[in-house]
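Listed next as structure tokens is one chain, alone, in the form predicted alone.
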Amino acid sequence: MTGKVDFTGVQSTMLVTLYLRALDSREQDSILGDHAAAEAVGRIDYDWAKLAQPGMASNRFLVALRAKQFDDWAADFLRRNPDATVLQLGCGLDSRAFRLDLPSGVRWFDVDLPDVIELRRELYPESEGYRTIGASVTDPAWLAEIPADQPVLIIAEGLLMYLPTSEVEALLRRLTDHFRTGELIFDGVALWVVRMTQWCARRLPKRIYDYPGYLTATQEGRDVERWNPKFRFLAAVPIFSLHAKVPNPTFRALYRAANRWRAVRYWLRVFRAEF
């Protein structure tokens, strides 16, 4: 059992997604099969009862579908680049480095704030090919620790929407200045979602909405080319378009219906770009 954990703000979202991945792992036909998440929930001293409510649990399929798309694209990149460097930004408590079947030549770096990394090190062991770095992703200094001699896969799940656009641009510029070539996979939300979460964060009591508002929207895949012209947009996948993978018939039907409405279909997407 870890020490008492009670993150707030953006950091609290990593506990939510961990809990939801653990719930998905208990499904008979789990989307993600993240059994490491279930083990971590059992080891973390946290009041999980705060999250054990029907409205929260219903999001488990959305979280699992998003993570599965990231996993599939990451696995594809590593098949083509078995000696790559992987840089996972704002990693939280994600177990992707242990879910994927990594080629022996891969060097994987998970980056997050120092208190998050302190907890990660209690849950997931470091090794010769796997390291963690405790720093803010917006701090330029930590990038000097990462070797730049191989193609890089940059993973930013649940991160860029929480940063101001100016910080997104500065971060991507530092990355393309440091690495010669690679890919970026990230998720983004529509502008109306950004505005809604900002309104909720300002107006609603914390007992109802205790999360920070999003700051940066991704209206279309080519936004990444405007943030940094070195990138070339490759693909975008709306999460609701993956409804066939949902094991629960009721939620599968709901996701299928949501996928028919453009505004809802595009509220959350996963994007892929190269440089």
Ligand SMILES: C[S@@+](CC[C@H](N)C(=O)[O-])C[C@H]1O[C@@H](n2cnc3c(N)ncnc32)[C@H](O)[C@@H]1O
Given for the second form:
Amino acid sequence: MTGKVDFTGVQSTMLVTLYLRALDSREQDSILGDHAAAEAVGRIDYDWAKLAQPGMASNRFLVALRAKQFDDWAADFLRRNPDATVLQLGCGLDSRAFRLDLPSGVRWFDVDLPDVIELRRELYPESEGYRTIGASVTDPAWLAEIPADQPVLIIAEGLLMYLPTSEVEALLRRLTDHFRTGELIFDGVALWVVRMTQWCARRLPKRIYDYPGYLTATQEGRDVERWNPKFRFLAAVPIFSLHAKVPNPTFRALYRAANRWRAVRYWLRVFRAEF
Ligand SMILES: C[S@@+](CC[C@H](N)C(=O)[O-])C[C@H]1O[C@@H](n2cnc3c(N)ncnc32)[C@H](O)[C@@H]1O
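Mind sharing the form predicted together with this ligand? What's above is the form predicted alone.
Full assembly next; the chain just shown is listed first.
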């Protein structure tokens, strides 16, 4: 068992995604099959009852579908670049480095804020090709430690929306200055979702909504080219468009309906870009 965990602020959001992946992994037709998440939930001394509210569990499909899309695109990149460097930013307690079948030449770096990485190190061991870095992605210093001699896969799942757009731009500039070539996989939310979370963070009591509001929206895939003209937008996948993979028939039908309505379909999308 870990020491007592009581994160507040943006660090607490990764406990939510971990918990939801654990719920998904217990389904008979799990979308992601992230059993490491269920194991981690069992080992972390945290008041999980806070998350066991009606409504929360329904988000497990959203989180599992998003992670699966990241896994599929990451696996595709690593098939084409078996000696790649992977930088997973805002990794939380995600187990992607162990979930994917990594070619032996891959060097993987998981980055998150220092207290998250401290907890992560209690749960997942480092190894020859796998390291963790406890730092803010907005701090320019840590990138100097990362070898720049191979193509890079940059993974930012559930992260960029929490950063001001000026920080997103500065981060992407540092990355394309450091590496010669690579791909970026990230997810983005519509502007109305940014506004809604800001309203919730300001107006709702903490016992109902205790998370920071989002700061950056992704209105279209080409936003990444505006943030940094070295990127070329490649593809976008709305999470609701993956409705056929949802095992629960009620939610499958709801997601299918949500996918027909543009504003809702663009709630959450996964994007891929190259430089
Ligand atoms: C919604 S969670 C997603 C975690 C993980 N990617 C997942 O899908 O489970 C957001 C993560 O971003 C991290 N984060 C937010 N701002 C950060 C920053 N400036 N530097 C590093 N990590 C940050 C948080 O600590 C948290 O772990």
